[in-house]
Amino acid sequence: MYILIDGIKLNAKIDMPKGAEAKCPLCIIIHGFTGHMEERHIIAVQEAMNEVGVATLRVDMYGHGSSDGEFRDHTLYKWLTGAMAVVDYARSLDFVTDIYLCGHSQGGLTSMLLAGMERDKIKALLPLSPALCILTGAREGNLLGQEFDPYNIPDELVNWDGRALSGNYIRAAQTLHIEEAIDRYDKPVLIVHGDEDEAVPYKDSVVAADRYKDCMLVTIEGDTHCYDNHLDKVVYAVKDFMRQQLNN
């Protein structure tokens, strides 16, 4: 199916746990810079939220996957304004009775600045790798392992897989701040980080999970950014985590 917005499909998909009740929560699960939903752990991550009662929507952001819009231009102000307008979906939705928030390396990132937005809305927030050296990369002149001028951005930087990127996506990057977003949010973290993460650096996940108020940080010892080692370690996290929010 698709959520529209202002024009713009966005390739979505609901999965509801077996046996579901008439009404029970529901978990928005954000791939990453370059992804899709049908990777292999944004789809782990799924099931295992299915597994514990959850209904899961993943969906295709702007320029990825069978969504709409270019590569190219994509941003993440239009990621937010995206992912906002699937929350609005999902509040929408008549079987929904809470909504949790989960997103992987560009989505968790873009889950942990969507959920000081929309504190009110998310009752708990499970960014995975999250990759909050955009931010900082974009404001220091090094991104995507190209180094620029940013304070002359280039029209243009090439992606690792070739594909071109514009210099507004560095433009948007620079204006977010990442530490206003997570003194915002008060209610359950829970990230997840491989500490031999080759994409984004652990310690930063480290930094911000001593910064939110309620945080649990699981390192998966040997693991890389995408969980390529010890994807079931990341299962039973996300398993563990959830049981103990449906039980609170």
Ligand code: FER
The other form holds:
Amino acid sequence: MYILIDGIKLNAKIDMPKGAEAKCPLCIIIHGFTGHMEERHIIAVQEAMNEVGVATLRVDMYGHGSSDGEFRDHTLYKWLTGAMAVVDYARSLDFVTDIYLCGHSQGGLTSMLLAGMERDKIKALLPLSPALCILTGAREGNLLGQEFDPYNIPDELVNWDGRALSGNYIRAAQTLHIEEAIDRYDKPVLIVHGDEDEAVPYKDSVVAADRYKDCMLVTIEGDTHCYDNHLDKVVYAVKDFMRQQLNN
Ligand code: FER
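Show the other one: the form predicted in complex with the ligand, since we just had the form predicted on its own.
Shown next: the complete complex, the earlier chain at its head.
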């Protein structure tokens, strides 16, 4: 299934809860940088949602997975306008009651920025190990473990998998400010983060959780960026949070 945005096809997949009623809530799930919708931790969240009676809409973002667009050309702006089209698509589905939003890493950052824009449409927000360091790193001249001049932006960075990433990725990220997005969203938020995350600083989530008006931070002790050690604890936290939301 594809969601069309300005001529770009975004690969998307809906999974319904078991024994689904005529109508139910839906959670949009967004993967991270270089990721896709079939990653182990993305599927784990999809299944957790389905188990508590929430349909899921997983999406491959611009330049990722089976969606259109080149990896080199993706920016947070493209991910954000794509994600807005995904919200519009979710709203067009007859069976959908409330819309929830979840994202991992760069998808978690995207979900937080998007929630600031779609605060009237997103019932609750679940950023998983959100990569807030992308914004500060772009401004300070440090991304992908590489230093660069943040004023004279290089035409390309080379990603850890050898693929090129356009300097426009940096230009876009430099202009985005997470504090503003956090302040615009006052509905419930669950942040989940492993305290041994090797890719994205855990402490950024502590600061973000403190800034949100209504946020719970679940720390996964001894876990990595993609929850190699305790994915079950992530699943437990997501289900627990969602059950609370569904009972309200
Ligand atoms: C970086 C650190 C983390 C970066 C991207 C990420 C582009 C994103 C990680 C993810 O989404 O899993 O320096 O630079």
